[in-house]
Every structure is written in C-alpha cells, then in structure tokens.
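To begin, one chain is listed below as structure tokens, in the form predicted on its own.
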Amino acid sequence: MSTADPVIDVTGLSRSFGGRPAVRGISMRLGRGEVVGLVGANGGGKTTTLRMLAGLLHPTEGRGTVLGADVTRPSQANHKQIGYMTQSLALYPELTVAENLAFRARVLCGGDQAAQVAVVDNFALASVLSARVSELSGGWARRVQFAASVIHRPALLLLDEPTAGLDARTRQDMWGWIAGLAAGGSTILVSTHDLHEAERCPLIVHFRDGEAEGPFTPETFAQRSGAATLEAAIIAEAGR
C-alpha cells in the first residue's frame, strides 16, 4: 500500500504525565488500508499512543499529521473520520442497543439511517436492538461497541484490545470485519496482548518501556530475534 498520501505520518511523538514519560519518540507512517498490530507488555505505551492518534491526548513533544490534520492540534472534523474502540465499554448502559447506535450516528454521521441499518446487518444485531446494553453479555456488548465505533465508516480505526473476553466464534467474526474494513480503505491499528491474534496483522509495532520499533512483518520480527514465533520473539525481547 502506497504511503504517498499517508493517513498517519508522525515523528518523535512523546507524552509525559506529571513529568514522567509514558511514551517516547514514536514515529509511524501508514497509508490507506494498512492493518498494524501494536504488541508488547502492559505499560509499554500502546494505549497512550492510540489516544494521541485519536486526538484525545496532546503530545508533549513531536510532530506530524493524522488524516492530514496537525497531530498537536486535532480538529472536530478530524474526529469524525476516526473510530476508536476503547478497552472499557464506551456505551450508555441504560439505553438500548438501537438508542446507542442512533446516538453514535447523530454525533458522527448526521443521523444517517442507512449507516445504522448497515451496522445492524453487518454485525447481526437485529435480535438485541431492543435490549438495554446493561442486559447484554460481555460478548454482545463488545460486538455492539465495535459496530458503534465503525458506524460512520472511519478512515482510521483504532482498536484497543477489541477481542478481549470474546468467544472463539466472535473473535473470528471480528477479524473478518477488520479485514473487510481494511479492504474498503480503512487504516486500522489493533492493540492486543494475544500474540496469536497479532500474527493476523500484516505488520506489527513492538512497544517496550514507552518506546516503539517497527513496523515489521511478524515473520521479520521473529527472525530478527532468532525465534520461531512472534510470541517467542516478544518473550526473548522482554528478557534483554
């Protein structure tokens, strides 16, 4: 995929909290339709990086653009081109599934009815539309949250542990949805602790102690560490 007109083009992004660095020197250049897995131990900086790219945190240092907008001065218009699925459930529990989707559609795509119908069909939500989110199982709630995150067909989709707690069938479905969105041109970053799932990503970025390296193919990263698998390579890197 050409990066001549990149979706993400950032250099040296850093973020500190109370003078303590959380991430340092993150650089990344990605084009349309690329799928990148963010891997590494807890506290490595993956979520902080996603939040900076989403425009929810301002970098302490660094420069670049996300969807053509200055990463240090994110705009409301830019937010409407980004989908961000957080680890924690970001839905209104007292509202029904239909009400949650309608609210997201109003905020992100002007209440587009066709967009609401599309996500209901694509993610097989018809049977739970009238249920309150608080009544859903964890797996159904994650499915609804994913649907709400992509209802506006975002150019950039940021997923933080999207398959956590899901059964095998729903995990498989979600990776199918990710592949379909990428084929349609969405650039997707997936933060995951499941290294078998990370191997589904054509590229990975490895986070360790607030720094990142990559992107690499999973095979290249494993070979560089002299390991047979991505999981073995991550374990070997952690011990260095």
The other form holds:
Amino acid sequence: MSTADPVIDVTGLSRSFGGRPAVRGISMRLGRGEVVGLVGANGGGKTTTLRMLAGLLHPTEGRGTVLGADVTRPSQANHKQIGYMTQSLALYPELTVAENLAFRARVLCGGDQAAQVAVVDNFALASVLSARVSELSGGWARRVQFAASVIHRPALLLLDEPTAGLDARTRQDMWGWIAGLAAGGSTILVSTHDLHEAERCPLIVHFRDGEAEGPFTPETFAQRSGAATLEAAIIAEAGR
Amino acid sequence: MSGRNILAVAQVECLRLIRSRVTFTLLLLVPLLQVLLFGFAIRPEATSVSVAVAAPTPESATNVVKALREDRRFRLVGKVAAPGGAERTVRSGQALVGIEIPELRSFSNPRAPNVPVRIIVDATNPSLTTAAEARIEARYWRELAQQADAGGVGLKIERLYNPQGRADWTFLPALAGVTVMIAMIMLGSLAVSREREGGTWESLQSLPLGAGEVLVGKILPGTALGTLQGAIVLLIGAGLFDVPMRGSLIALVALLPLFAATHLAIGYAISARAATQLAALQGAVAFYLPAMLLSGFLYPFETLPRWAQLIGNAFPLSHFIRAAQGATLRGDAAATVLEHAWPMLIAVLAAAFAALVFRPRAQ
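Alongside the form predicted on its own that was just displayed, please also present the structure of the form predicted in complex with its partner chain.
Below, the chain from earlier opens the complete complex, with every other chain and molecule after it.
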C-alpha cells in the first residue's frame, strides 16, 4: 500500500477512552484512488479509527498525516477535502433534501450550484428534492446522506457502515458510486460488517480488540486463515 | 393484569431510575435547591427597606431617625438631608421610601405652615413597599398619640411610578425577561443535545466549521426569536394592561437581543455537559429556577439576604428586570436603561467562553 504521495500516512495511532484503549498502534499508508474495507467484530476499533482520520478525535498516541496535514492537529482546510458518512443518519429531518444539500454545499464548496446539480443527477435525487428528510424511507435517506457526504468531491471519503439496513438494490447502487468515486481519484475507507460487500474492496484491514492487521487482499486474508471465504476467515479469527 | 408482569416492569424501571443521573437531578438536586432557597433566601416581607429622611434641621428629625433605627426592617440611607433631599434620593433609586419632614408648628415656632409630613414611596414594586408604608403610618400615629402636643399635621403618602399599586404593572415588564430567559435557555440547551441525539452533531463536527462559527450560527436565529418574543410581551403589557411606557422603550428593546443571546449561550454551555436532551432540560431548570427566585421577579430583590442578592446579581434576569421596570414605570432615559447592558455583556461573553471550552464533542 505504499505510495509516493500518500493520502493517509499514519503510524502507531492509538486512542483510549477513560483509560480503556479503543485503538492501539494503527499504522496505514494509502494513496489516491485506493479503496480499503475495514472489517472485524463490533468494538474492534473501526469507527474510532475513522473518526481519528476524520479529525473528530485526537489520537492519544501516534503521528502521521492525512492529506498532508498533521493527524493530531486537524485543520478546517483539511475538513474541506474529507467526506465523512456517519453510521447514524446525519441529515436534518425537518429540512428538505434540497435544503440539506444546499447547507453542505455552502459549507463545503461555497454554495457551488454545479456541485449540487451534479449530486442530484448522479444519485437520482430530483424526485425527492422537495421532500423533508423525515418523510423519506431509510434507503432514500441513506442515498441523500451519501450524496451530501461527497457533494464537494472529497479527496478522502470515510464511510462508516454506509449500507447497513439497505435493500440489495440500494447496496448495489452504493458500491457503484464508491467505485466511481475511486476511479475519479478519491481514496475511500469503508467500514462494514457485510463481508460479501467487503470482498468488493481490493484491500481489507482486519480490526480486532483495537488492533489492526493488514492490508490484505480478501483472498489473501482468507487463505491465511485456511478458510474458503472471507466470512469464514473472519469468524475463525474472532474465535481465536 | 398480571402481578408478575407489573413487578417485572417495576423492577426494570427501578434499575433505570437508580442508574440514571437524571433521577439524581430530579429527586435530589432540584428539591435541595428549592429547600435551600425557600428556607434561607426567600422572605416574602421586606426585611430591610431603605429610607431617606429630609428635614429643615437634623434636630427636627431626631425622633424619626431614632424610630427608624429601632426598627430592623428599615435601613436609613445617608444622613438627614435638607428639604427635598429625601424625594431626590427615592427618585434616584437609592432609597425606596423618603420622609420629608416639614417645619413643624410648635410653641417656639407658631408661624410654621401647617403642612403634612410627606412619605414618598417608590411604588414600582408595591408588594415591597405597601407593608413599609403601613408600618411608617402606624408608627406615626402611635407617636402622635403619645405626644399630644406635637401638632396633628398628618401624613401625606405619595406613591411614585405606580400610584394605584398595580401588581400587573410590576410583573409584566419583568415577565418579558422571564419568558425570554426560559425560552432561550431551553432552546440553547436543546439546540446541541437534540443534534447529538439525532446524529447530526457528529456530521456537523466533520465539516470545516469553527467552534465559534457553530456557536454564533446557532445563537443568531434564537436571538431574533427572543427579541420578538420579549417585544410582544411588552406590547401586550402596554396594549391590554395599560403598563405605562414612560422611559426609553427603544433602549429596552435594544437590550432584548443581548439578553436573549446571553441565555442561548448559557443553554449552549449547559448542553455541552449534558449527555441527553432530558439532562440538558434539567440543567436549564436548575439555572432558571434560582434565577426566578433571586432576581426580584417572584419576590422583591430587597427582601433577599445579602448573600442571596450577590448570587441574584449574577443572573442577567435581575438586571433586565431593573431595566424593564425603569424603562416602563420609572421613566428611565436610554442611558440609564442601557447601564444594565454591561452585566449582560459580561454574562454572554462568559457563557460563550464556557460553551467553547466545554464544547460538545461527537459521541
């Protein structure tokens, strides 16, 4: 995963909550356009890692850079290049889809109309633009949230279980969008519990008890555990 | 109805109550606050009404001064002033009651005009001064009965600002502050905790927004609402209840945005420490309950013990009430009304600082 001009280059990132370590010694080096799946059991440290990379949490230990900026001192300029899709629905339910998108566009790309039009087209949102988010189904709401997270065409996209609770069609759409963004140069980290989906990622990092191992290709990870599939390998790792 | 089911639900509810911090606040903190305030601070009757005395000579006021000093419920302001001085002291707000003793007719001064003793009362808050008036009057007639030669000049009581002693005139200008305070502190405390529970706060944190930008952006709309709300209460007071608007109403309305912003910032600071919306609301109640009790809204400020007045002065509501009653009843000019802006300005800066220092992080 070494690249000459890394988007993420961190070493030994650790984070504790009240003395209890949540993430220990994460190291990662990712270049432009790479897609990495973060897999592993609940509480393994995937979300904490994403939040540190997003600049929402300060690491208690470690060093490195995200998009060239010190990971321990996240800057506003850096936030403009990062898209972060949280597990929970992070849209204002009282606002319409158009109003939610307009807010993100104003903050992230100076109200760029073209950017708003592009996400409406790319994610086929025209039919729900005037609907309030509270009126949308779960699938549509996640679609809007994804669109809002990438409205500024981020260089780094951090997705925390973006497909949880979605139907098969919307999941397929979402992976299509992820592939499209990666092809455009965005580096993408996707946390997921769906291991069939994780197999779509060229590389995966396995999290367990706050420690990460990898990256591996899904096939390599499965072979390493002597399992036939990624899912079987993860279950075998969890039982160790 | 199954007893076993009821017990199962009750057991779970017990565990939840015992393990919730909200229970601690509801069952212990708020009642403790009420017991302490009502037990130690609240005295419905004025314990120390400030009185200024004026007379042609200090000697002619000797009996009055002695009587006032004997009564612990009066506090003499300054020395005996020249005629007119007591009224000036009341009008300047330094005393609630002024006693203007005229030149009394006596054997040694038989040509003195037969004019009554004037009692000038700041009737802005009649619940405070009515009892004082009655005590002074009773004392006067008792003294007169004991000294039949003193000459029955009589008493003339002049109530300034609120001659009919209308309680609604006292309460309504203050109510403008109370309604804005409660609404804004609730709004401020919910603004963040609602987002945090709803899941949008973490996303907001990931945007290129400074903590100060979020704080000011969240406070601005509420400030406009609070200003409108306060102005409507004042208008209703004037239109429906004939509350006089004798002073600078513009200055008072100009204070409203600052007052509203102060409480929004305090609410925001509370929400920074609150894990849930319910906890934030409890924090808001824990703030505005003592504010209402110690600001002079429910009980006259002058009836509070000194320590409670010191705490009361820390609440922006105390200053707003003085400004509001000054701008409406007392006819205070803009400069006098705006003097009350300083404590609010200090409060809003302190609250904003606290909100930023303890700014809520994503969970």
